[in-house]
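Quick heads-up: it's one chain on its own, the form predicted on its own, in structure tokens.
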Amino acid sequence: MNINVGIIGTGLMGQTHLFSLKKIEEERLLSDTDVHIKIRGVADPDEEKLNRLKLKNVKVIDYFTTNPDDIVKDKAIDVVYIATPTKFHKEYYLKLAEKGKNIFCEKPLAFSLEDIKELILAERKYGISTQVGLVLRHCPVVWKMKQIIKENAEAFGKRLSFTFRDTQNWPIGTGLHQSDWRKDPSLAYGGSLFEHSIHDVDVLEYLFGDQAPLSKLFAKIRYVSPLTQGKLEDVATLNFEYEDGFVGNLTSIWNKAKMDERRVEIFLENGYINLENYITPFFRKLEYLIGRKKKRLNLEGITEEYRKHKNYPKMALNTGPYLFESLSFMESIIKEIEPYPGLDIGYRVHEIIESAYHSSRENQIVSFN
């Protein structure tokens, strides 16, 4: 049996969910099943990037195209990855969802609310499965994160306070980010919260929010750099409350300064965990306080018991969350379960984040159900 891919989109996300797809088939890392990954088609209107790919990909990948609808038409393409400029995930999402195809959606869903909630009936109405490119849950050191909060709940006391702060060079088509469609708001709609910080925001409610929900947010977003053309915020600070009283910060940055990181403090009635210099897979410090007794973690070891946990095979131990996540979606379809995270949690995540504009806009708070 063949699981058929095709890819919509051949920027940074495209080439990468490419390489995982290609390493699960090569490595039979779903050697426990007797299916076989297949990419066969690839779509993107610039036809010099298409070339570029071919050049490397000729003999894995059945076609190359410049008109996206070649996928969604395509009958023998069972699932797609939609890896788009997020202003085009709606109309391709909608396309192949009437086909009948399985989805997987890269963030941010779409530019509204009320898109999201159209992708969400569509998904019903065609019994479709979809996840969302919500990568850090993912990821084994945000997993080990959970993992420590949960099994020492008791002796860690209660929930105080949380630091997140998240920097990222301006993806203006240099460093790790090599297109350039996020600088323009047609493209992107939102900056620095809106395009990165879709993920810190969703690591919090991983996290923290089946603990007790989040009842308040208070937030400050700027758009300094000439660049944001004032409408791609470089600067968005958001405060939390929890109702159990759990409060903290998350702070997101465009910035040109070559950083791409993110830092993590927690504290507890009895102790703190402490996340430094994050990027993914691999971080600087990773160690945990309760009481006098401290321990450090390191990679290898959270990467090979997450492995563990979710009975993966033997693989490279620095093995990033991209690769898990295509891993993830290729099981809940052969399973036909759902795939995680969903819609639900996708939209989840939107409407915090519209709510952060909302009470940046009107300079007030805003209160959860």
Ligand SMILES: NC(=O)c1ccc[n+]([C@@H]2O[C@H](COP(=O)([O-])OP(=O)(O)OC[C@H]3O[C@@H](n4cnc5c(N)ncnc54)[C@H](O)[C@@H]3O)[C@@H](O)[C@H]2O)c1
Second form
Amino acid sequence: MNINVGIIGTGLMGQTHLFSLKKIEEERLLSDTDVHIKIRGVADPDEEKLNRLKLKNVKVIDYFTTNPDDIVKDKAIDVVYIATPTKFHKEYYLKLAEKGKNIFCEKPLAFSLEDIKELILAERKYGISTQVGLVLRHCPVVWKMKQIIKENAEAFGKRLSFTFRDTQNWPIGTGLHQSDWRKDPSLAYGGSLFEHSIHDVDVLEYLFGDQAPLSKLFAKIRYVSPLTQGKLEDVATLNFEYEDGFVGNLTSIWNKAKMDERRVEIFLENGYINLENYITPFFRKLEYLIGRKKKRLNLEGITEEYRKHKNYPKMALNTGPYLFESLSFMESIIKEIEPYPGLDIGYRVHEIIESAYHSSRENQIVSFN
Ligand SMILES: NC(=O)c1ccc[n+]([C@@H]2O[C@H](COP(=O)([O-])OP(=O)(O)OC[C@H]3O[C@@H](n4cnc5c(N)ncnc54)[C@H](O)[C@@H]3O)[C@@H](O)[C@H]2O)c1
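Let's compare: the form predicted on its own is above, so bring in the form predicted together with this ligand.
Let's see the whole complex now, leading with the same chain.
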């Protein structure tokens, strides 16, 4: 059996997914070894982008097209990755759903909650499956933090507080981000919180939301850089309160200092968890304390533990979460189970972000039921 894949958008993420799929196929990482991944077609209206990709000599691709509708209409394609600037996600999602394709859609899903509801309705109507590109849910380090919290719950005692920090050099022509659509509100809709820290809001839900739900949120969002046209936040601070009294904050920054990283501190009655300088998949430090007892972890050990937990075959130990997210997506297509995370989780994350915008605009605490 083949899974025939189409990719729309061949920039940073389109290529990331393409090379993950290529690796999964070439290293035979799927559980069912009779299944083969074929990259049937890739589309990008920017011919230059396609030509540059051709130069990379990716022999697994059947065809290149500047017309994404060729992918939509291609009956042989089972699964499509949408990796375009955010504005176009909804349009492609709806067209692809109507054709019965299963979809991997990059985050953010769309510009509004109403738009995401349309995606959910289309998913149901056409009986397709969706995975959302909230990649940190496939990140061994984040998974390990959750394990640490779960396995030591009794010893840690009550949860007290957390601080999350996500800083990124304005992703327009810097580092891996060579395009500049993120400075255009009509293509991006939001700034650092919407476009990047959406991952952190999701991690907060993943790590903390199941113990006691989020009950209140207060946010301050700022538009400082002249680049933002007053529409794309470059500063967001969110204060969270959960039903059990657990409180914490997320700071999201886009500035011109070259310091792309995440930092997390979690304070518990008898313990402390600290992740420093996390830049997917690497980090400088992950350690936790129970009383005076300190445990420090390394990336290789965590990745190996994650791999075994997921029953994935042996692979390079510095494998990043993008490979794991595609592996998970392909596995769910093979096993006909719902991909994770799906549109429900995507909707929830967007709902929290919209509440943060509202809180900041109205200078009000938002309550969740
Ligand atoms: N999950 C993650 O960690 C992660 C990281 C980066 C970006 N993203 C998301 O992935 C998406 C793409 O971001 P990127 O960094 O790859 O951007 P990019 O600029 O590198 O690539 C986007 C590609 O889409 C193409 N494109 C533009 N308009 C199009 C259209 N109408 N139809 C089809 N293709 C079109 C562009 O030519 C470009 O090649 C965004 O939604 C972004 O938020 C996710």
